[in-house]
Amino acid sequence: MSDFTYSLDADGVATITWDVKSKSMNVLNLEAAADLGALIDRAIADDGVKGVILTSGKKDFAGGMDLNIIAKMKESAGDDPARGLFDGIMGFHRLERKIELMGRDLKTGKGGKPIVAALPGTALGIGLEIPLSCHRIIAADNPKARIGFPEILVGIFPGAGGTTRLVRKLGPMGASPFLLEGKLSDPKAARAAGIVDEVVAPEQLLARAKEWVLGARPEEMVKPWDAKGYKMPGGAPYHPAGFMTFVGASALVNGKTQGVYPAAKALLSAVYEGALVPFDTAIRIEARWFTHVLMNPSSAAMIRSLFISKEALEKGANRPGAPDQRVKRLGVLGAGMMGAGIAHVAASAGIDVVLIDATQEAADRGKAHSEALLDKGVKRGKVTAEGKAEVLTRITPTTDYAALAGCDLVVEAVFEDMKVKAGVTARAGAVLADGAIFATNTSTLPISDLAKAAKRPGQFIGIHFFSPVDKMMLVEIIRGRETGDLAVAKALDFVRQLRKTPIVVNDARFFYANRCIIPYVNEGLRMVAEGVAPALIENAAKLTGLPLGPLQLIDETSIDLGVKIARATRAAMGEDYPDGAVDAVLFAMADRGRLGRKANAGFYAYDASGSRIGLWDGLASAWPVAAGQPDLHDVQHRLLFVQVLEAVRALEEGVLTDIREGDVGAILGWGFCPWSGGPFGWLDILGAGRAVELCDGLERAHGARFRAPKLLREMAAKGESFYGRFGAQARAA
């Protein structure tokens, strides 16, 4: 059964509706793309049609290309794997003229039919570009609905025409904002960029298609590219107004991606590239350089993380066989702000919330952080005053350990500290029915030892958030040793009712992301304690890609907290304590008050506002810069390989056992250079024998924390890389 449907009307208008059964979003595949190549030529042909309405079966118009062809054209062309992905990618660009031209011949003028694009929702990536080659995009009042370009944000650009028509319809300036960020807008906000043409009550939507195709002027059926003396709004690149523009993209994407980013260069120069020629050889040019980008192997990487990998995850990909377990109450345990995060989220995603604090001041704290959030969305637009007394009401301060009765699942949020953990634990044990399930919320401390003060182990489990709760897409679920399959199931069901973005991991010190943290902000200790200069620190982490230094990471969370925590590691390990040269820069930072951001003193100095505003100067003093520095790309290496070694390290000892969940957890959890999709995609990017050989280098020069573990020993002598053993083909394999 095609996915796309056709009819017409005794109007002559004809109705081609897409409608792809086996899915909740309609998605374009090579097959699909060819039937409506097929409904367009019979409308054409048909003397008795006299226009075309383009629109969906469901709710929303469409979600864009299905990821998963772009590998199948790579493979299909053999040998040639770029030849095959320009020759796929130009037959969408044919597609679109054929329904932009609708049979008009481009040299005399003549002949040709309208078309219009009805879209009753969301409109995203070719789900836009198909109807930018409409004459007319006409959108349903949504405000539910998202229209734009998110490519960017996996890897790649709208490269089947969407680049070259935003730019010829709205300028490069206006366009910016959709390609170069993935701006998604609604359908208002579409119609004051320009993206559409009119928006419409959702009842009126195919009456005013209609209208518009039976009443359209010859005129209006030619694009403005395609009109005799057009002109590109705020002027081509040799113009002098247009050439400042690309002049200040150049900069703005450079600024932005640090450079790291292919898919971001790539679509500036296209545009650039494209504004030069005809419309017709732009769109070549176009397609040139998205084939570009996705034989990059980040392009691939981004995309295997970011959205295949993603959506796995998030839909369940490793969740233990029981039924659903979504939540009914929640319950949590300390209102700080952690606890009032929790609290929040589950709320606005509809789950009635006990919050119990020592005391009623605080509890009351905690839903007052809510509704400061909630205030917020409001002023901006995003939350409606009705949608926030809905989500204050649902949470309940107290001080009141029997209001848990009820709860389905209780989080502790309160102090990192093993008794006082224990005593809210068997606290909320005595009141819990038997099938509840209990979870603590905590980044470093032994789930399996928490796990002792509860009254049914197997019923406990780690539900590790990340700061700040609102904004933190990832959650780490931390399996205990006792903990059983139905908690697993819980913990993961209650996450993907938060929106969020699970991954589980087996309990051991500091999990699968504060084990890659900790290391990475401990490097940039070192370097100091070393007199690498602060500025080459910083500045290496970001020419990375990371989105933070590692001095500046420090500072957001607080350099007392770094003490707290390598006091209680020092204490666990005891002899084997490695970070001794850390600590001297770390509590000497915590003898002079520097806190970090929190204290407005720590590797960086802040106005009074709280703005950073550079590297503290006493840092020199402290700790002088020595005369002879070393090679950026050494600091580099020692910064992303201490995180990409702990990876596998997690991988090999069990503690993550999906490389999905160590990819994305990273990327989600500490912005881990997504432009690599992961630890494990960028040892694939470089190869393990290139890791090996750069582990031992680092390891002769800097130390036995660049050993290459066997398990990258063993795949650089066998040439395997990480998804070719443990990806998800090989696991069905």
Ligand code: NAD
Contents of the next structure:
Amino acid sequence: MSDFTYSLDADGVATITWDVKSKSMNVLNLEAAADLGALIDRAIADDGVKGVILTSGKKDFAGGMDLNIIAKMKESAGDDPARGLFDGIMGFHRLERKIELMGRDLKTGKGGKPIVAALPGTALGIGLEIPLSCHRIIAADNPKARIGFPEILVGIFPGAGGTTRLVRKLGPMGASPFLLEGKLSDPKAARAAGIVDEVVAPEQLLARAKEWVLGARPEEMVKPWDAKGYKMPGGAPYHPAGFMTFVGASALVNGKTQGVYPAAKALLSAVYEGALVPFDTAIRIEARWFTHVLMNPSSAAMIRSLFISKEALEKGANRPGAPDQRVKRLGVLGAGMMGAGIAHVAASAGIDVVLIDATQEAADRGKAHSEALLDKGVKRGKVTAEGKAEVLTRITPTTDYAALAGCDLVVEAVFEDMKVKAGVTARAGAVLADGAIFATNTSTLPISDLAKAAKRPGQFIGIHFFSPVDKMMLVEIIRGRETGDLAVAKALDFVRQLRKTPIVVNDARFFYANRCIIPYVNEGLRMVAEGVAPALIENAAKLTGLPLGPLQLIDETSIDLGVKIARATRAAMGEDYPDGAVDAVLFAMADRGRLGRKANAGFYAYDASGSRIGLWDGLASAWPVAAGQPDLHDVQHRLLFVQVLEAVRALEEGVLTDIREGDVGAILGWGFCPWSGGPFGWLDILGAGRAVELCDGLERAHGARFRAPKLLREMAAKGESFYGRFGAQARAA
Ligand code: NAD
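Target state, the form predicted together with this ligand; input state, the form predicted alone:
Below, the chain from earlier opens the complete complex, with every other chain and molecule after it.
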């Protein structure tokens, strides 16, 4: 059965309705695109058809392209995948050009029928590219709808005509937030930006579309770029105004992406080169740049991690079989920074929360945190006054543990202290019902040890949120030695309610995310001790696509926290502790009271308002910069390998059980180079053989922490990749 159906009414208006029966959201695949083309031909050929409405049978129009298409197109041309991609993309372009002309002869201007896209809701990616080729876009006034091009966020760009058409419709400046930042708008905002032509009440959508089709004037069936004398809004590149736009955009893109995201640069090239030539040539240029991006392994890795794997994890790829465990009433112990954040996101997701702290004032402060966040939302128009009130009524701040009685999940976020945590765990355990699950938000204490204070260790689990809770999308779920499946299912269902992304790992020192981040920060500190210029360290990190250099990161998380973790690690490891050189820098900073951003003084200097103004100039006298500086690549490799080798060790040791979780967790948890698709994605791009070679060099120069793990060596010897070796599970999901 086709995804598109066709009907013709008595007034000669044909309606083509998109409805992919097997899915809740329409996505386009190759067969459906061919079907749509055939229906357009039919409408053009039928003299009884005056015009066409293209709409959807669902509440939304379409979510985009079925991303499997890309692999299919690549495979279609045997050993010339780029040819397969280019030809496939040109196929989409021909379809859209057919829709755009609807039988009109470009040379004589004769013929043609009106076609309107009637969007009931969300229209993303190809789901907006096709409407942009229609003569008019009418959207239903549905504030939940999202209209735009999110492609850039997964490492590609709108390459099936969207880039060329949007730039010609809005001008390069007007189109840039939608193309370069993946900005999505509701219908009214899309109308204000000029993407959508008209917004009507949902119940009038089809009637208004029909009215437009029947009344369309010939000039309304000609796109501006096909009309005589078309000029690009805001000016083409060599127009004085256009010139300013392109010079600025180029600098902006390079500044923001540091050159590591191929898609943004390719997009800009397609826009610039396309703006200099006629429309049909611009489309071919767009297709070439799109092919170029799709052939880059980075785009495949980004699509895999940021789209396919992320969605699979959110849908419960690693959830044990258990009945629905959604949380009805949540208890939060500790109303500090994390507890208050957890209470806020849970209440915002519709869950009733009991928020407990040692004093009523502290509990109230926790609730006030939620109020402050909601106020911000109200100011920005994201939350209504009623919405705010509703969320706040769900949070009950108290000191009374008896209030936990009806809770089916409790998350503990009190001080990071074994004794304090054991105390609250026992107190809660005395009140909770038999089936309730108890979770800890600890970032450093072993889950299996904390579970000893629990009445039912099988129902004890780690649910590790990141700070700030309302912004960070990753939640690390940690299975202790005795944690049962029901607790895992509960944690996963809770995270799903919060619309965050979970990974499930086994209990080991620092779990997964912190295990990888701490060595990254430490490597930066080690380099400071060695006399590597701090600016080189920080810029090398940024040029790799890491969001924060290691010195900025420790300033943000605070140097005293680093000291605390170092002391605890040293105590746990004894003689084997390998980070003396790191501590020398860390402790010296702490002794000087330079504790990071919170002290307005750290590796960076800050002005009175707390803004970072540059690296602290005292660093040079404390740790003089060596006369000979390392090569940029050497610094980059050190910073990357200390992280990815930890990820590989975590997999070897069974802390990670699914490489998708390792990749998605790294990108969402600490912003690990999204262009790489994550640590395993990066090692696959590099190849295990090359990775081992680099590790050997780093080990010789810098020590055993860079020794290639056995698994990586074995993979290099066998010529394996991570997704080749461990991907079966990922593919099966
Ligand atoms: P915090 O100091 O801001 O808050 C702790 C709260 O617990 C305080 O309000 C305190 O009054 C309360 N508390 C202490 N003892 C209590 C008791 N016996 N009964 C009830 N309340 C009690 O700390 P935080 O930063 O929110 O961290 C809390 C937990 O979350 C820690 O385990 C920490 O390791 C973990 N964590 C922190 C971060 C982070 O970035 N801060 C990130 C992830 C996890």
